[in-house]
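Okay, so here's just one chain, in structure tokens, the form predicted alone.
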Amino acid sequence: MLELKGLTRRFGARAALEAVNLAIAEPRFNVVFGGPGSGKSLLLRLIAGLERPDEGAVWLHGSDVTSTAPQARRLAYVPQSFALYPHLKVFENIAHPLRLAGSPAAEIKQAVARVASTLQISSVLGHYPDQISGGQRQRVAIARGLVRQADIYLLDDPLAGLDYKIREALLDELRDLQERLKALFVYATSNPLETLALADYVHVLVDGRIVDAGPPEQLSGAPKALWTRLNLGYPLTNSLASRLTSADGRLLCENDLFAVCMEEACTAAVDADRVFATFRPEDVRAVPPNEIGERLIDFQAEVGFVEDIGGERILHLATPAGEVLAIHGLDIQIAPPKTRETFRLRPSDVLVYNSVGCFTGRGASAPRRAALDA
């Protein structure tokens, strides 16, 4: 059980973390997702006891540990930096936390062998850090953090800077490790793909505040915060400046590209002239010639740069409302660049957020042309 109650940390007049509340009561893989400077690393350091909050408390297993020393919290902490001791061999680098804790030699040997085997670095235990690859050094840093038997494992963006193949392999290993240990993991990252690959549950941190929380499928579907909608996923979600009007008694979201009737349950925005219509690139489909899309959103766009990402292509479309991204499989025929094509959206794929970034509602249907012209 991990619980944060009103956790606040200030540096001068600036609140780096402000009134953070969260509770985790089961062994799962939790990801704290946020951009650079959002407070992710600071949050983990406060949980670990390496920093003290100005306000609020950290509770572990029903006890307030805000003033408890880090070594007494039964936490394992993996920092972002390698920070390996160059004069110590890999074995001693991993064993260092256990030696500081005064663990018996036999226990140290067994623990190092266990974590080294898990992270596939058993063959380099006798090497110095400058004799192994960057990926292996990162595994050693992770192993040093995980070698202690702990109730909660804190990992501060440990895969940052690694190449793609090494990162993919370590993602699988970390996920498997959490399932084997049946422990609570809290993993901080600014990488949306890592978040979606690892998380059982996501906490979205923006400017020191948690603005969204939930399972990844919920947050990648219909999050309550615009920041989550725009940043959790790849390619990034499209967002068009829009306005709310009414037609035939229906709430209408309009922009320079299309209009969409909103669901009946939608609420009026704080500022009806400044809302954001958002939709995923994978929801933008090319329309075959002469196909009729009754009550769907059709719009014209000029095909610009086409980005090949392996089995799919990202299309950069020029529209009157600005650039729009679409993603298509290689089996779909797309006109060459500088060609105008018709593209289509389902109204329900359009999510609207108000001027302060809060979810307002979802599209329901495309308006009748007569109503739109009126």
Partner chain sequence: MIGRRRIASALASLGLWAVCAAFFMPVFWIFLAAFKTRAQILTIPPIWVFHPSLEGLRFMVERQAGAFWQYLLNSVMISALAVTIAVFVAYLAAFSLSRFKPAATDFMMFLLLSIRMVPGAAVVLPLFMMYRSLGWIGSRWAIVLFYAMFSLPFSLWILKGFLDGVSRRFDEAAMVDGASRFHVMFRVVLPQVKPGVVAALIFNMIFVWNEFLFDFILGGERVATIPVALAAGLYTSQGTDWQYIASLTLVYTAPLMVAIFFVQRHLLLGMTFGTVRGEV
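Positions refer to the first chain, counted from 1. We call the rigid core the largest set of C-alpha positions that still match within 1.5 Å between the two forms. What you see is a predicted model, and the numbers here were worked out from it, not measured in a lab. First, how it differs from the form predicted in complex with its partner chain.
- Hinge angle between the two forms, smaller rigid part versus larger, from C-alpha superposition: 15 degrees.
The block above covers the form predicted alone; next, return the form predicted in complex with its partner chain.
Chain only, nothing else included.
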């Protein structure tokens, strides 16, 4: 359906995208997740035909379309900038792709009314773009992209900057729409929650390269790249500078907060003194008094700032290794700020990445005290 073969785009000496390979065979909600400047928008522009690659090819439905004009690619596209035509009313802005396709007037009216109702902009169809709010303009831009029947929809961070309520509603709508249309949605975003909420499959783009790809549950569980591990989730994943040593024939990952024995499959890192032990905030649990945890990682931390995010609280913990985030439900009692408390991690929740950001191995067990002392 969509295939990118070694796609490279350079600006001067800098490669904004480098050897991007990607193949999507069936309709699904595909999210391209990456930070600002990672090349997400450029990737979508290359697929749309708005940019030409320096190397590589774009294939759509089994044909090489690298040199094909955007008009002939028959894609629907929601650009990052709204690009609403200021001289046309909202209705005409949305109807524009259908008018170009030569659709009958009645069909246009029906299609515009349907998409406007979905996006809650029916009341502004008679206005000009400069007469409506920023959020409404954004929804008009989305509506213009979605009004046309296409096999492939490209959406470039369409929900960025929208208020929370509308964004939540649109996330559901977009998901439903994709299922209804049975089309391929390629959705670029830097928002981890949008990624996890929408994606059937995620491609993670870092500095113009795809560093990870897979279903969201796989990527949020054990991603191959450190960048994915750190950024795909909220709050951000904890990462502690650590080192790998050998003890009793097994690798041990140590840092200023804890030590953990690595699973047997763990490979020695290129630079053993510079690895990263990572763990999710939701895996850090406060330990009830007098509870003994056999072969678990316990550490002491001072509770600092407590962030209430609705049903949960984010605890900012001060530890010898730096700040660690933990997330707890409101029902769990925690010590008041500025007091020390014991927190606990399961060793298997600790994933270790090497100095170049590649997955090295998972923790297996907490070392015995004697082993640590040795």
